[in-house]
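In structure tokens, one chain follows: the form predicted on its own.
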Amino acid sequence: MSALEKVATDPLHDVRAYAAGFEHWLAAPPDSLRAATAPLPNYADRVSAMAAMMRDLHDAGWSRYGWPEESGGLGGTILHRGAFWETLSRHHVPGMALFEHLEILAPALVAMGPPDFVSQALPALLSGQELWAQGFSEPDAGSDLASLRTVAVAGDGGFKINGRKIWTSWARYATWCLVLARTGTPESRHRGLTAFIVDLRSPGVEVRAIEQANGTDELAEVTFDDVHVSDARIVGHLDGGWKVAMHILSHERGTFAWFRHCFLYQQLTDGLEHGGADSDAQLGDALLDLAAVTTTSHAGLHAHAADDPLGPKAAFTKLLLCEAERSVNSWRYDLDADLAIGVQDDETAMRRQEYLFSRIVTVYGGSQQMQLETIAKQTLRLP
């Protein structure tokens, strides 16, 4: 009996048994996992390597745990997914890349998406065949989603979407995009938004990659010009997009911190051999910041596993993750001046990308100021 079969026979889908079985299987890893651990500064190469690895992990069954059987999974909870990515980080996979959307978009799709579509789309994402983008921010509506201007007008058995999204995560590589569009009046604000599943191969869609300061093109500008979307591709309900967005942001600002901080721990561990006594104070600060994320994000995982979403409490975890991301990378920068200057090998180039990305983490998923406002108004009930 294989390690995966032993897990499958456990009616409780025990997370420790799952993690042990996965660890045993990784003792002889597939070539695709070895390829994904290599430093790949070119983002397209990284996407390709990660997709190949995810295909093998899906075919072997490991990535299907933590997802409901009716959606193409093998049962279990988000705790299985937490163990899955934690294990991969310890085996030197450098990050989730665009598979971050498995923990940002996919939970909302499973909870509120069209069941027939999701039962096909989730396995395609888990296996790296069809990737996803998130279409929220606009040139004049970043953290203030309620002011977005992309519109969806009903007609011809569906909707016509017109508008423009900016900083759209991984759109260059994606097949599908979860688009938040206005179906009500501008005055309706958050009450007049709807979440649509848009095929980025549709006529009228234009994707223009945006190269960031760290050299990657994981973001894009996406224009929608009379793009037809079937009314069967609504996530949630008509004018119910705000609930979908809050579900997504609860994961992006909350439970995602667990997945991300596992890779930050590995970055810190990998840098220890280059450290000295003069960097101990910075190292200690980074460890304390990561410990804070461990505590809050672990509690968030268990809350979601119990079907108790974090809501505004996710803002605390997002702020702690930002601080940890910056402190870990500041410590690594002080250890290696080549991150800023000089000819770089692939490994150094990857560390530089991580450092530069850490400078903008207080913006994505809602700015630091928006997180503080959420805490002030919705948790502390300040005027």
Given for the second form:
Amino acid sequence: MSALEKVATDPLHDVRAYAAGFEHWLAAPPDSLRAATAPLPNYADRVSAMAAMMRDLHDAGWSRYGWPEESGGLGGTILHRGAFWETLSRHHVPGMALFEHLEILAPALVAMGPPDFVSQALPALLSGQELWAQGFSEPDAGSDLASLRTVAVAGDGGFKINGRKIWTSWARYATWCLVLARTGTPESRHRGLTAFIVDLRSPGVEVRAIEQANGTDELAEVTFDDVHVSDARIVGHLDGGWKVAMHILSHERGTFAWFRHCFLYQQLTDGLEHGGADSDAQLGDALLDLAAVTTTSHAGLHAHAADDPLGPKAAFTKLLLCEAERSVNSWRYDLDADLAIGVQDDETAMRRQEYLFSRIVTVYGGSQQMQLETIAKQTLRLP
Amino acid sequence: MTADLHAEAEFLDVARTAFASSDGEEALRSLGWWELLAHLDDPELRPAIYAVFRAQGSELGSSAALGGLLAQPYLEHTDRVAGSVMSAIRRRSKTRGVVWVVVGDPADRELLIDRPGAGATIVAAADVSLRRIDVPGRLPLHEIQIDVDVLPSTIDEACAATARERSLAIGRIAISLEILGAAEKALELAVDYAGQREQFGQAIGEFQAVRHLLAWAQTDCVALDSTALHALRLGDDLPVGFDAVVKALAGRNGRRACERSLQVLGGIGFTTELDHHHLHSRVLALDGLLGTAASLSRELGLSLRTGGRHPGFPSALLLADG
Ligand SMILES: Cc1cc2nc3c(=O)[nH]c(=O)nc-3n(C[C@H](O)[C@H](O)[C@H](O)COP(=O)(O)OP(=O)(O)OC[C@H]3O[C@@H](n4cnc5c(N)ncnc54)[C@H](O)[C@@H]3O)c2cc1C
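Take the protein just shown as the form predicted on its own and give its structure as the form predicted in complex with its partner chain.
Okay, now the whole complex, with that chain kicking things off.
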């Protein structure tokens, strides 16, 4: 009997049973899933298709595994979530399209957010009704995040936030934004930051879409002009925002790779008909890059499942994911001259979007150079 | 999992010390390795059995360990015990065609020569003509000088075929760990050097260009470490083809880590003053056994493209087994 056949019946305690059950259910997929697998280069279309699919998967319970019951989940660990997205990737869902925050922001909200709020907000996110954005970067604070200048000043039973965030992915579609703002002195660097949950519908918030080089517009600039936030919407502690940010970045660098790389595997397998003997070596090389992500991010998932986050070691996984993104997309690009020319049909347009995106992954979530510095300092202990 | 990792790290330290302070055969004896080898199927002992290869790589040791490991899956079809037989490795030379090599010194052991299609034969090393070649990287190899095809088969083709597949898989993982050990050591040399060597009035390790080279080399090693140890943990559940992934990654990343380290060492790294050249050559020689990175990558690409076969999947399995 192979290990795959040794499937027990308890999906909550056995990830394989969960995966098998989900797979079985997907034998007759909801229409929303079929719709979400279509190539939809228009980002707004993709968002609606994904939200509809997520609603069905929430209502059927599959997306609620891996989240604590008190937050609206069914229990289980991040391994369930790993199996959930892997299964969807194999069913040709092309990516997480703005549900990435389930694996970037949401773990920190669950761990450190106000429990009452989270028990409402997580189901709303899981079911595609209320989405999230991450407001960290600013025009003058990129890699040097601790220099950020958006301020939150106490008063009126809460805080007033003023400032400008940029590169705020999915803000246009989001209801909530996790804003990192300065509550300490201007010189306090990472010690004087607090993480606030801001309702993007509040008066004083303005969201301006940024058109991207790959033709999508998920990035945005968000300005805050005397925006009121109640004390109850602090994640973690006052002046404890850096810890929240590090929790989020540890996921964004360490475990997110698992979720993302499932889709990269699928991109390879879906593009095989374009391949030929002369590109087999390149294909094999991309597989090696993916395998490195599989095993390092798998270790990351287990570490997080055991409540022992990766810390600086997540830098390796992030670098390896970027390598895999690049090699998978280079292989696709080299095989299909249409990608060079651009948009002929939806399928090509999507591939080109992915290709161009693979050239900027070395910037978001902490640039490649910052990851290399982390390794040089923290692992190699160079001077 | 954390406890296992500690045990692995501890055993590795002990094994390194053994290889650093004595000759490879003696190191294996002092570690009780041949007794351990008989327990290859025991998931608790497996990491310790393989740690020896990593230690051998970093300390540039040489022993009969690889041949013994490769022979292990065949032994159930014989009355031999672990350690008495070393398996020879078939490799293809551009000019000489098929060449059979034995890694390390067979001394008074028997040699197992598995000829796909014709079963395996076991002969006393003393009964065949062997030519010792000292491969750079302090890796003694022996080439078998006789025509192995005329030898009678000791293990018939059906039994040999099953053992062959397993032998190749475990051998590839062992060699990969030896490559990892050597690459890590080469990197260690370069990191130490970067902390000491000064130019322009400062340690070269303060220059970002140098720091990033070393960080990339470390990333090469981490990717290999994680993938090889993952394969060990999966044991019998190893997906078909995963051993080729590990070995290809080892050849590719091992070479890359050595090259990056060499760049940081500057001119002195290209001399026999430092051990870097031994470590680098060890990596190259091991890349050449049981499938080079180049040939295995091509095969992996081919089998995915034509057969849709993907060694990483199904991964729900990988997810469940820590
Ligand atoms: C697709 C995408 C999505 C994003 N989504 C979000 C989001 O949702 N929320 C959010 O808050 N932010 C988001 N970001 C912003 C991202 O976090 C920043 O782009 C990143 O931190 C880098 O900042 P920067 O763009 O200002 O570049 P800079 O920090 O100005 O860096 C420019 C270049 O200089 C290099 N550099 C900088 N400092 C050093 C140094 N000390 N040593 C060596 N090299 C250095 C960098 O590596 C980079 O190559 C997103 C970015 C992208 C591209």
